[in-house]
Structure formats: C-alpha cells, structure tokens
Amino acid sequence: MKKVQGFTWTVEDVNLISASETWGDALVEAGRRDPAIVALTADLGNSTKIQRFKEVFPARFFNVGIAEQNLMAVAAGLAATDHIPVVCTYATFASLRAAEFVRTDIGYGQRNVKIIGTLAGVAYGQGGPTHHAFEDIALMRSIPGMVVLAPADGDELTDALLAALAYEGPVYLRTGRGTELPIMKESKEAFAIGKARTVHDGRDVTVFAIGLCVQEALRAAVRVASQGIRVKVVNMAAVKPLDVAAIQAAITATQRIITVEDHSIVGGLGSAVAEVIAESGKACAFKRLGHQDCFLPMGVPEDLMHIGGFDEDAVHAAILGLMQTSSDDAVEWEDGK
C-alpha cells in the first residue's frame, strides 16, 4: 500500500480508497430497507459516493445545484415530513457557507438530517485555503444537539453512517479523501456514538486522534516503541458526544495527553479534551497538534500535514517532548486533593 503521491488518483491508490467506497453502497442498502431515506447534493453527486444512491433511487435523489444554503433548507423541510435526508457536500461548504441554515433550520428545529462533509481538513490540499475545512468541527460541535463524528477509515465511515441513520436527530459526519489505511476493521470494540476505541495500548502517553491522524499517531507509537516508550492511541471518532470517561482515565493512567487532528486546535478535538481536563480538577502534561490558528498554502495533503505539524513526525516529537515531563508518583489523584 502506498500513499497518494500527487494531485491525481493512480492504480496504486485502489487499495487505499476501496474501503471508503463502501459507504455509498451502505447508503443504498439502507435505502432499500427504509424508504424514508433520501439523498441530497449541491451539484457534487458525480464526485462523491452519494451518486450511487441516485443510480438506484432516482426519485429519492435531489440535486439543488451550487446552493449549499438551500441544500440544508430543503433537507430540513424533507425531515419535517418524516423523511431521513442524507446531505453530502464538501466539508468547508457544509460548515461555513451553509452555517446559518445548519444552525437554524436543522439544529434549532432538531431535524433528523445527516450531513456528510467530505474532503475535510486539508484533504483537498490542491484546492487551497478556500477549500481547506479546519473550522467545521468547531462550528458543528457548538450547535446544540448536533452529533459530530470523524471516522478514522472507510470501514469506520460505513459504521458511522449506519449509526447516524439509526440515531434520531442531526448528525455531522466528517470524512477525508478516502486514503486512510484500514485500521479499524479488526477492532474488538464495535463502533458506537459517544465511545472512543483504543487502537494501540500503552502506559506512558495517551494520544487522542481523529480521522487520518489516527494512522499518523499509530505510526508514531510504533516508532517510539523501539525506545521503550509505550503509547496508547485512542480513536476519538465521536467528537460529540465525547467519551469523557476515556479522557478522565488517561489523566490518571498516563498523566500525559496529546491530541492530533486535521482541524484547528481552536474549538476542535484539542479544545474538547482540554475542557474535560480543566473540569476534572486534575493536572496532566498536555499538547494539542493541529492547525495552529493559521491558514496553510495550496499543496499535497501529506506536505500540508507536515507543515501544519500534525503528521507522524509531529506526533513523534510531541511524545518525546512530553516524556521529558516528570510524573510525581506522590500526587493524590482523588477529588478535592
């Protein structure tokens, strides 16, 4: 398996993207079981997997054109008539261009709409800053009642979609470009909204990661194992509701926590974890990796992840940095001490 090396797909990429292809088929199968499911796009059906739904159920597929605000309004209206709309567009358009409509029409009305934001983070690196979505989690998790999911690979994306369809209420499902390594298929823990899943066990440092960054964190964990450092990597695919218990356990178990995301450290996973740490009243060494309150240039996603400081090298450096902090064995971790 190889990473995508340029701006276009090649034969080498087939194994990487095949798992992500499955969510389109999963949506079709869900549509066969439940006639209430409908699909909507803003003129991006041909470039996303939602096109498969149109091929099987053309009467239940709606293309509103390049009008993302209207896309969300139409979806809210369909949900009000007992349909289950699945909306698919680029993450930057779903979150920023359509923000008011997501908040007011879907969030405020608690409409049963499932929003799939594709090419999140710098997945569409060659599109430049206008197409980099690094604020979407911050916006979506601030909307009352909105569930926010960020799967690590194609298999988990399919599981997350099915969980979202079974959930009554608005869901934002964030996806990358389909080149994530298949790391969750063999997980002993089933996907569940609100639950984190451990992909690598360790006792020295805990890394909470989402999306493509899960595989970057996993690589870094394997890399430092040769130095005798045991890193626990946790896939936090459910950003909201957050698995608070998993974070609280890490505070006391490793006392060193790193978050890594292809998203701004302001309002994203790092902020969410920091909130839990602050409210716990307990101390730990803590580092947030992600977009550091700045825009990134146009470029290949792998390069941008390195420039932004949230790839394998960045996680590796953060682990070594936190290992320099001492753990006071005499610290009392009980509440109020």
Contents of the next structure:
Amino acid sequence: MKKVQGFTWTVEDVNLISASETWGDALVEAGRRDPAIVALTADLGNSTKIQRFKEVFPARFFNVGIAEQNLMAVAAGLAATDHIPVVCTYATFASLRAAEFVRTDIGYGQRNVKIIGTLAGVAYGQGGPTHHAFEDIALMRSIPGMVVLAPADGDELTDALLAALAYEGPVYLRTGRGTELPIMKESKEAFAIGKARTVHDGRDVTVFAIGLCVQEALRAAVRVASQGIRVKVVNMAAVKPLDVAAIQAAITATQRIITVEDHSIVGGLGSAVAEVIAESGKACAFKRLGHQDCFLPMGVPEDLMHIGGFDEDAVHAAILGLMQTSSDDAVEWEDGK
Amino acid sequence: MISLPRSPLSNEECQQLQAAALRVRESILRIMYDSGSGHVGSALSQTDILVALYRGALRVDPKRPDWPQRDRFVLSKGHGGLGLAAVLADCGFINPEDLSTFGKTGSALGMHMHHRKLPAIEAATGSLGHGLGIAVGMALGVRLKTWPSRTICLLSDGECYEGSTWEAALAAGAQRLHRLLAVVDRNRLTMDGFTEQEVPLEPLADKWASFGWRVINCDGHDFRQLCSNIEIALAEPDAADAEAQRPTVILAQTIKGKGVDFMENEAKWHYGALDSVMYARALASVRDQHKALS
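For comparison with the form predicted on its own, produce the structure of the form predicted in complex with the partner chain.
Then the entire complex follows, led off by the chain already shown.
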C-alpha cells in the first residue's frame, strides 16, 4: 500500500486508504508541529486511527481504560496545563455515556479539547442501538460554545480535524466508517468551520446533508436530473456554528428544503435547519430525513439507512414529494384583516 | 510565596495555623449569614485541611495565580466553595472585602466557583465525582511539561460513591502519579445522614490501596498530623523505588460542622441558613475557642 505522508492528500491517496487512516496520519503530522497536542482514548487505541499517534508519540498518548467519564475529565485537566487533547472514542459513548463530563468539564470549563466520536449513526449497525449514535449531535449542539462538525468524507474529516486543532475551544467531530467516497476534494470552496459547501447546484429543491448522507443526496440529485428536477445539494459539515445564511438563501431560492442525516430528526441537522426556517417567517416546504425517533434494529449499515429512510431512495422519494408542493399553495396571511 | 513549614510544627506554628483556621471559620459564618445560606457543615469540616494546604504545603503565589510551575489545587467537593473563598481571602488571593459579594448575582464568588472568573480556582467543580479526573489530567499535563508542580485534590467522602471517582483513582494508580495527592474529607455525613448507615464506604482505606494508592489515615483537625502527612505525601520518592511511585490519598477524619458546637456531626447542617440569634451563637462558639487559644 502506498504510504501517505504530510498534508498533500490527493484523491488518489484517499482511494488507497480509508478515511479513518487519513485523519490518523494528519494528527501525527499536526503532533510533530505542535508538541502541545496529546491524544487520549478509552480502550480504542487499536481500533481507531488514533493508534498512529500512539505509535509515534507514546509519551503523549493516554489510554484511560474503558472509562469515558474519566476520559473527558482527564482531557479537561490536560487542557488546563496548556495541552490540546484530542479524545477519541465511539460517538455513542463520547456523547451519552460521558455527557455531563463533556458539558461541565469541557463545555462549561471552556477547555480546548477536541472530541472525535467514531462510528457515528449506524456505522456500527450490527452492534444494534447500544452502538448506534443518533443523539450525539442533539446533545453536543446544546452545549454552549461547543463546535459540532460532521464531515462527509476522508478529505473533509482531515480538513475538519486540522481546522478544529487551529480553533481555540471545544470541538466535537463525528466520523463514520471511513468508507465514504471522496467527494469533497472536488469542491472549489475550502473547508471552514461554519461554512456550508455546495456539492451539486440546482434551483428546485435544496438538500442539506451531513456525513455519509451527502453522497446519498448527491446520487438522488443525479437520479432526478434526468426528469428535469434540479436539486441543490449542500454539505452542512458544520452543524454548529450553522451557516444560517445558506439556509436563508435556500428558503428564498428553492422554497423546498430537505435535510438528511444519519442521526435522529430530533435535535440534529433537521432540527437546526427547521429552527432557521421557522424563524425566517417565510413559507417553505420542508422534510426531515434521518432516524424517525425510533431505535433501529441490528443490521448492516446500508440496510439500516434504507429502513431508517436516510439513503438515496429516501432522498429521491422526498424530492418527488416536495415537487408536488408549490409556494403558490401557501395561504397569504394579512395581519389585522 | 507562602513558606513551607518545617516538620514537625513548633508550638508557635501550630498556634498560628489554629488561629488562621478560627479566622476562616468566623469568615465562613459571616459569608453565610450575609449571603443567606450555604454548605456550612462541609465548609467547616474541610477548614483545617485547607488552612494546612494553603498556609503550609501549596507552592502557590497570590501575586501570580497563573504561574505555570505552581502547585494545582482542585476542590472536587465544589460545594466547599464557601470555605475555599474564606481561605483564599485569608491568604491574599482575593480581596476580603469582595467576600460580601459571595452568592450575589454576577459575583465570581459563590457556591461553585469557576477558573475563568477567579484565577485562584483551578477548575470549575460542583457536580460530584469530576475533580479527581481533572486532577489526574493536570498531573499528567505538568509531568509532560516537566514542571515540578504537584496536584492536590480535595474530595468529600460522599464523592467516593461516584463511579467516576474510582475511574480516576484507577487511572492515577496505573499512571503512577506520585505528585498527585488526594485528600478525602471523611466527615462520615452526607445530606441524608451517616455514610455507614446509608451505603457503607468502609473499609475505605482498603479500597484506595487496592486501586494502587498509598493510603495515610489522619486526624483532619490536628495540624501536626495534617502538616507532617501532607509533607510525607508530597516528598519526592527515590527514583529507583518503583513501589514508591504511587499517588497518595490522605483519609482525613473530620467532623462535619467542626468548630460550631450545635452544628457538629449534624446532617441537617450540610446546607443551611442562620437567623441572627443562631449567627450570634455560632460566632460565640468559634470565638470561645479563639479565647482559649490565646
């Protein structure tokens, strides 16, 4: 296998290695430049790519055992001594198990800690709901000051991690399986925290997507193009801070918005976009795709995405559904008459 | 910097610490009376430990609270903030006049204090079972920086019910953090009553020892014992002695409400309020001890 080094990630490189390996090497490179970077895990030092950091900087790597609460507290303490801790554990445990430690020690404590939640959504589908992480965004984005990033592929994950390291303050970064197709390398816009990136242009419907669902939305957009439906697909990798201007523009431009995420429709991207639409006071047809407030069964991720209704087929159906609506249907309301 | 007393304490040094502790106890009562209420029982049980630390052991400097190589003190029992504020004022870290703002909206001083609002605070605590893990992170951090700093964490015995305390204890033992000292304010009372009648914590020393800690039992109100044991705990072990590279816990046997006769060993004074009559009685109780001292 070709060995990839440094920050010169090409599409070819990403084809050779999985996304999770990319960020592991990027972290090592960052660690070489900045001795303040330290890494921590709760017994996932060999099953996540934080292993790379452990191999190169054993003295700056801490495995606290299967103890996620302590993982977050220790990270806060390391940040208090001028370190930049990068914490890596499964998304479900980083959020739910350690919630109060993330909120109080890192969020309220305003500690410069970067939390990487791996196997988000149904990436670990066969583990069942104990290992499905579909509430992590809802929880993390409700913590004041917490940046929440959900990149779409390996390139963007690496860019997001480097942006998180350059940013002063707590960041939650959710990752999938590492098998996402490379799509963001083609983007003309550089990754920036708080900035949405358009991956497919259109003027009939806007689909806001995160993570693996960006490529699902992209496929659906291509599928309906032959029917003359022009779909704009926007990668909303930063769920917080949210690119409010991008949503406001979509309300005006397409008046039809779909959100799709491997996360609950309660509190995730769908809720975040809904909040902006509701406060805009403008009419807009709207559909949230994601976990429909339910526990999905054990199963392979592709099947669960289909059953749960956040794959290409679901986006396709939602596009066709929204195309039945028209802003002309909206009843004009005139105050006081 | 506050000077480190030699061990053992002379009678004069011991009397000075006792006098400081009585000043702090008076201050606790005044802050509590002015602000309306407070965790007075917990503040009084930890007072002698804090005075021993701040007047004897901690390498900290009120003029430079952010001095990188300082010792770190984490008040894991965050509700002891009432007592910590009184000690910080007595040791020059905060202006004693500011104590009148304690508990008022917008004040940096209050029940659970924050490092961003008050530089003398190392970590915002209040929820139990967080401080030891943060202290472990700090101890790892200063070791990486090769600073000589020690990390001291004061826990309530009630925090020994929290699973996260034991997660942290396990990690500290495994990391052989010999410059980490935990002090447990073992007053044997929680809000609901006696620990040993609720869910027994004993044998507590055995529990800590089995997690890889050196355990020292001591009277948490006897300055000679407190100071010499803190000094022993923080002494640099022989680098060749692998067995000595362990964190230390001092189980400080204390009395909740210590120093105010009608509050001692009473669960109801975990948190309370004083009317003017009770305030006068409480002050008199402390002042009687002051008179006996001089």
